[in-house]
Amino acid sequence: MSLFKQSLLKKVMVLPITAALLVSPFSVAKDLNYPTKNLKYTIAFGPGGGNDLMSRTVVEILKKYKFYKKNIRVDNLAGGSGAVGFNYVAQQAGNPYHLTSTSGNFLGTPLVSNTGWTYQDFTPIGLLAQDAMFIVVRADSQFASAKEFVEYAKNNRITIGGTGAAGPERVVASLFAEAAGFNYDYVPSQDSGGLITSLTSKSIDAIIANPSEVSGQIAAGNFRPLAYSEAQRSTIYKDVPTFKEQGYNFAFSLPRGVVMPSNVDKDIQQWWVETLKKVVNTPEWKDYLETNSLSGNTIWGDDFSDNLAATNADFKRILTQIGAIK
């Protein structure tokens, strides 16, 4: 045979390996079995916050019970209200050793600023915990039911308190009074304790706050809850009705879930899901939900995206309403 031909019958025989490589970057991950190489996890905000502590246990979870056969590096990424880091994550489009945990920011930053990203650029694998929100009242309100609220609201004036100006609890108040028809004065907080104190004065009627800000004087027996702002009752309050179920037809919670970049296989995104279902089945993580007052109802995959374009799109329409974007 002469060179050419041997040279020419290489080439064809590379050709078909060459080619599969250009489809499917990934194929090789497949073949080696994934996961080969070490992972990425970045946390968007500094140590200590909720995000951080969310990362970690995940972490810590997959290190402990070897649900991830090799190395996890951690790193803290803050800055921009979570748009420095997760703008890290999303550059990495096709990387499937990388990680990044999700929050309210992951939606609300992007509406707000000129991030380069949202939550599109990325890839959907779970949300394993729902940070939603309580309406509550003093335990000598009149007020016993979100009925009763409503009903009250339709005649009078009424106050509803939250922290900050444009975060989620004014979304919750304004899909509240636009499901059940009624108009409310809005006062912003500049902390927990702030809105913890309006209440307790008498200065307004109720208080959209997150569960862990008001268990205490729930349990103290000082706070009465309403209603509850997921879709379903949370695992952790169980005896507290959802919005929904009592007529309206609302649900709101911020996200807390995990993420990968975009472009990654379809197979590495499954794989994630079924290790991160392990994760949340450990005592480790029912102890993080009920440290933290966070509900376990999850969600995976592509329904995970699903979740993330509705609670997106509240945001927006309700931050818009207000003025907060234009």
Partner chain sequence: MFFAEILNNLSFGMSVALTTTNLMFLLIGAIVGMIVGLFPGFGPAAGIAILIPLTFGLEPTTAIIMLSGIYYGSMYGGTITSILINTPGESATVASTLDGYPMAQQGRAGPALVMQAIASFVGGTLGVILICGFAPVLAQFASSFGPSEYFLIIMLGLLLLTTMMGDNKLNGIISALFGFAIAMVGVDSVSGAQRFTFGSPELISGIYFVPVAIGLFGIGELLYCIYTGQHKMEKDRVQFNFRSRDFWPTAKDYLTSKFTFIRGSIIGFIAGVLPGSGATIGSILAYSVEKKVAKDPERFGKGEMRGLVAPETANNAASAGAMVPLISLGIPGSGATAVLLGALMMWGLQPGPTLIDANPDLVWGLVASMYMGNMILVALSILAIPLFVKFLDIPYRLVVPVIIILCVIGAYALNNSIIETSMLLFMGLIGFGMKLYGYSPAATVLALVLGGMAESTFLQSLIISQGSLQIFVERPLSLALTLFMVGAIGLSLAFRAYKRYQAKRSN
The other form holds:
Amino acid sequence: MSLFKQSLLKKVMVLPITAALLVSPFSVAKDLNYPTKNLKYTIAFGPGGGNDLMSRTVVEILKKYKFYKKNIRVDNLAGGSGAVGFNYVAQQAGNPYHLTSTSGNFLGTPLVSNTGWTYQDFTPIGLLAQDAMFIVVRADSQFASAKEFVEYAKNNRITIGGTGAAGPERVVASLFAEAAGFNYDYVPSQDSGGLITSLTSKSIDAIIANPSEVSGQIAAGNFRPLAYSEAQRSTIYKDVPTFKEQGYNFAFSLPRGVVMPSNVDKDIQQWWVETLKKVVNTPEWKDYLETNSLSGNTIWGDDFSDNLAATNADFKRILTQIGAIK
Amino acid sequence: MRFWFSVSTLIFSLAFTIYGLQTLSLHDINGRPGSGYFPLLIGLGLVIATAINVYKDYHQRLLAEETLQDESVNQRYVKDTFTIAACIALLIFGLNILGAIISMIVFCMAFLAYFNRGKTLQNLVYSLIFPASVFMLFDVWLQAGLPAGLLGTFY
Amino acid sequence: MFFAEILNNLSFGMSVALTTTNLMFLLIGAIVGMIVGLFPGFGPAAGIAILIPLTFGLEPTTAIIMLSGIYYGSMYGGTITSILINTPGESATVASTLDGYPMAQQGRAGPALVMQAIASFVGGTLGVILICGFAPVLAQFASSFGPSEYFLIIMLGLLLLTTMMGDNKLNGIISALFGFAIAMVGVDSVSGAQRFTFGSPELISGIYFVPVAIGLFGIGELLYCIYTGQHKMEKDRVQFNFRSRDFWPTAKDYLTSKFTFIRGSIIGFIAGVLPGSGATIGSILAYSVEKKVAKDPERFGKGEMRGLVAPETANNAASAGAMVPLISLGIPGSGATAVLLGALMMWGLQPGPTLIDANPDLVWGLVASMYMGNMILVALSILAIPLFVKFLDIPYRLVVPVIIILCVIGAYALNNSIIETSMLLFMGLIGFGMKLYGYSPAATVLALVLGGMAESTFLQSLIISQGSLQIFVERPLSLALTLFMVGAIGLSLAFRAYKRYQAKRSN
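Next, report the structure of the form predicted in complex with its partner chain; the form predicted on its own has already been given.
Now the full complex is given, and it begins with the chain already shown.
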């Protein structure tokens, strides 16, 4: 057990607070009678999407390794970009038998509409994967580095594309422009197919995209990633520098994490932190990260809620700037 | 009736256009077409087209005063149409409250009790077997998770 | 040399696909896909998404082959509902209802279904041949399409909508505008502003196509049938079996539509290669072209065989075409291929330009299995058609609950959203009115699908060009498309004027 803990600590580089909490899981587990009931895992989106895939992977692992002793029921409760499903879980305050996965809409949807809940109405368990973005240019373009791109952008008109008008791609583009001091025109595409062809057809200069959307083009040598938007380098693309390293002081990634309803017992929150730490150490989880080009840097417990607050603040500021929210 | 349908399309068009004008901006910060630009074009198109329709229908109504039933003299089943719409509403709104399987059974029974009167046994068998097989296909075999509703309390 | 390439690729694929295990799973996939496809709403995309778990635990190649069986199976299944109960489950089969359903009503359901299967087979087969021969060239073509080119293609599709509006053009235009109006609901994809959501989070992501289509067509038609008293009529029992003459399409059916097969396949395939809503535009294009070249266009929409063959070949050829950007660029061209892309990634494959070189067995195995899937399905559907036609023999009052449950559960299980399911009833009532007073639900549904895309690609183009319309003539490909469109409109007008002139003279 202690060996396991140590290797885990090294791997995830958690902050001291979590480390302190980690010291005594045994005494917690002793008098905790959990779980005694079936778990309900709500997916706030339809089948087949990114959130669905992650949730089902987590549940598969929980079942396969018998990390959760009782049965788990998975329900897709889609509608209103996550508003409906997350609302259902938020209503279950105090009930420790509900789990749901977060993704970009967990923060974005409450910002743009009146959902009746925000990220603060949930108990954070952990950020299991980082969904950060690349800025990508064509390989035959003149830009070899983010620096060259910025130099050019300062003196010329530049267009940057992304999926959606007020999504995370827009936020990354805006934060980059702000940090580097240039102006740009944002070209929103409706889906990732349109986004990629708008770059291959030489309609625009660069795109902000999820690594998984452009991994094939990068591998084929058609596209070149210039920078990565997480605070640290991706665990998959270790050779792409972050914006931060290159002197553009910002980081932005979407939380692919797990949360519970509010008012859940501290011990149960801790039980889930421990359990999910086991989940992210399985080969199945590593495969999931690899195939979806997600970065596996994790954040646990209350640090996760700090992370959510920071990401939410950036999100809100940029959306207000571009006029998507008032 | 045709006239009133046309009138309601005109009312919808006006509401769409006016609400769009009130809530959306025609141009964005750069002076390019904004979020309200296309809704306005569509709204205007709708208003013009539906207004022409209303005008035409009004004239026809005056001409064909009380010849009514424009298409044919066939018997119409207004009551049956209402009943079936009510049955569908029952099925849809029952889904979350009663759960998929129960509301499907209730729907079939209600429907058949009205439309297939007298054949109680046939109706009963039908109402049990068909919903059950749909439920088996989706919930059990494909795990698509139809709402459990009332039965959920027993899980 | 070129044919050698086709043969090489195809025979390599066959050698991968033709094992007993693979064929067995292909067959299972095809059957299951067909059953699920009978639920309106479960077209290929949703069908694959919901059935992916069945393929867990299989070898990647076997699993992908099974998925392609599901893909085709749910497409065939979906068309059956378009013909029998006037309910298209996805936008690509909307055009098939225009003549398919009238045929079924005239007692020609047998020939319609058989011909549909044959048309799908021909479209799919020609599509597969075109993939094997042209994939690299076509991939190049697809990747040179930017927002401005997409806008022009979508405009072409929208202009052609007028050919499928029925007799009352004014009502047709109102129907299409109504579709555009529905498309405006939700977050504007360019400015990010909310439109017509009334502050409700339920409407942020817009109104989804499926409940609108099932409501307007399926429920609307059903209400209309009840209103006109179909449930009170005693039908003459139609005896259908393989030996009966009414079951098979007549020689005339084949003869009149022999070129339709080829035109439909080629149009569909090219449209399918373009990511976006290729199959939808392909089926509209094919239908319009067929109606334009016909000497008797007035027969379309009233149960004309060519009106069914054209969109069906196009639809299936397009689904083959959609594989081109998927396997050669890693770009999903349709909802179904997007789900397929997710599946490929789940098995650790990296879709993109490197896929063909890195996993040739998988790619060509997939293409070959699409061909095999088509063959299995044409046999399977012809075997199953008597069963489906029997369905029409059951008294209508007993059929109604089946239709309603298929529609409601299909719409619900897609997203588990009760709001979308309620939309079904609302749209059903509107669809009933539209049917009663001669509006065109097809125009509404297709405008809903294409309207949002038209707006956003137009605005994207304007952002790129800083507001100048020149972008539509500056880029070579855009210029070509603009000229083509102007030419097509000009020709069509000239043709009509000429016909009128002739008619005058003969008088």
